[in-house]
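Encoded as structure tokens, the following chain is the form predicted alone, with no partner shown.
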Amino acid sequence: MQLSQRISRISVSSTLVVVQKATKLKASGVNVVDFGAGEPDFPTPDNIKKAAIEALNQNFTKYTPTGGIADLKQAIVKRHAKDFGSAYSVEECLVTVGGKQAIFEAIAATINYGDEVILPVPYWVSFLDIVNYAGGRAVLLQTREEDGFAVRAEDVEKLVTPKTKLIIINSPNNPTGAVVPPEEMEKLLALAVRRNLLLVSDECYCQFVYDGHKPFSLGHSSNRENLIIVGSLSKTYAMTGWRVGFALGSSVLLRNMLKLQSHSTSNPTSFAQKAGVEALSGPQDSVQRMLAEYQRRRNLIVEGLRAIPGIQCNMPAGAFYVYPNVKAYLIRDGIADSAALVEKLLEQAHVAVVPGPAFGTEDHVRISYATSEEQINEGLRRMKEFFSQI
């Protein structure tokens, strides 16, 4: 069988690989502390689950409009307007099968072969592969760890060429938890307007910010031609398996993204959309409860990691990841890189984390603290013992 060139340009998600290995160990009876998956450990709130059950009881199980039901689109634009002061219409909203589909469709609908996409490093694993699959060329912006992995518009502009088409910004960031300040986001949008580019703003973790930071979105801007916002219900409402995401932007771009959706997944799951309406329109107290717990866990895991000799760890301002530097333990005891380190950590200490190369760096690992305090403490204990023996 001869495979296409485009499929050879991408690889399986590194986070999925880690999850699969951890799952295999668990299935064999091994007690694994799993810091790999970026998934809330909280259950989906009851009111959301009840809305889905009610939809099933009412036999809301048929096809829906490909781009989502009107009630959900209305709930999305209303929630975004209330939270961020935006003014999108229902025609400027597209419901997708998770936020990842919105990103895939936005890139596929705008990138031609050889077009350049500016992508800050560290980056979420799928950004690079989606750009590669579309035939684009990722131009990597190397951010600095000592600067908190900051993304600045002036650094982005230095990479713009006549071939540049897109800028991708993910704030709060997966894997670092870094938050781009609102003034820099405004400068990035101004840059996109000035150079006639499209800014893709991934707001998947926008509600999870700490230390006085306020949730922020560029959606308050009236710009539609140079900005597309991608969001998800997965993290905000602990709905990862429900697969409900969305895009807000130019109706022209969204109509063309819809073409792709019509030939791939068709509509998002019917009853999951009804659950999404309740998530966005109903009580929001669960979001604040999760935020408070994540901040407590963040402080716990950063303190524990910093107590391990040789490990450096920035304090993330958002999301639910830490991205410690483990360079001091590389090129030791047969450990050539962080990927080898992660393998050994899983095999010997039964702790699952994701290696830095998945996100574009060599000296780091990503740890998700979207897990219980008990698991965090046990994972820290195992890692401390593991690193003391290298």
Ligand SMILES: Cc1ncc(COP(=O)(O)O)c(C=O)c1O
The other form holds:
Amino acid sequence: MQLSQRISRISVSSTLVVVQKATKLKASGVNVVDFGAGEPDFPTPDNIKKAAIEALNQNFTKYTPTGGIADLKQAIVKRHAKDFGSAYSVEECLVTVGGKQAIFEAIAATINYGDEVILPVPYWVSFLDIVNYAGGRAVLLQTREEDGFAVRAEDVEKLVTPKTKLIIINSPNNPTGAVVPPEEMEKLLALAVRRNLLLVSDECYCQFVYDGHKPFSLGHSSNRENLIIVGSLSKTYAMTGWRVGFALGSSVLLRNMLKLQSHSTSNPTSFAQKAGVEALSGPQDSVQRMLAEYQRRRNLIVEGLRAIPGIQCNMPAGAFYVYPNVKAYLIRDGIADSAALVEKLLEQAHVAVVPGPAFGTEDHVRISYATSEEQINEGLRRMKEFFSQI
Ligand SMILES: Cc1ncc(COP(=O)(O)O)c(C=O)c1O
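What does the same protein look like in the form predicted in complex with the ligand, given that the last one was the form predicted alone?
Zooming out: every chain and molecule, the one shown earlier first.
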């Protein structure tokens, strides 16, 4: 079969590959400590589940408007206004099948062949593949680990050419947990305005920030031409499987993204949308509980990793990932690169992590600490032993 050039430009998400390998091992009875999955281990809060059950009981099980039901759009713009001082109308809101679909559609609706997209490294793997699929050219902005992987508008500006169309920013960041300070975010938006670009701001982890950082969104700006916000209920409300995300931005752009949605998935699942209304409009205390727990786990894992000789680990300010540097253990004992290291770690110590090349760097691994304290302690114990034997 002759496959399209378009599909040959992308590969299966490498984070999913690790998850699959770990799942296979687990299914064969192996006790795996899984730091691979980028999803909360908490169950979806009960009030949210109840709203979905209620919707099912009321037979809310048919097609809905493709871009989402009106009460969910209302709930999204209200929550965003309350949390961040934004003022989006429902026409400036699109409900999508997870945040991923919003990103896919935003890129597909704006990128022509050869257009350039500025993407800071380390990046979430899907950004690169989606840009490639759309025929764009990712222009990678190298950040420095010793600088906490900071993204600066002045460095971004150096990469802008007449072909630049988009800048993609994800703060807090997957995989590093780095948070772009609000003043730098403002500079990035000012740059987008000055150079007539579109800033795609992925706020998927926006509620998970630590050490006195406050959740931040550029959405408080009235700019609709140069900014599109992508959000998700997946991480904030432990709803990864429900597949509810959204975009906030220019109604013209959203209408064009909707075209794509109407020919692919159609609406996000009807009763999941009703659950989304409850998630956003109901009590928010579960988010605070998860946040406090993530902060404790972050401290635990960073401390444990730093105690392993040769491993360097930044203290991330957000999300639920750490991105330690494991260079000291590469190119020795048959371990050529971080992919080989990750494989050995999984096979020998039964600890699943994701190799750095999935995110554009060679010397790191990504560890998701969205797992229990018990698992974190056990994983640290196994890693300590594993690394002491290399
Ligand atoms: C940075 C980032 N953006 C977006 C998403 C998409 O999440 P979802 O499609 O579940 O809303 C993820 C998921 O891992 C992510 O890490």
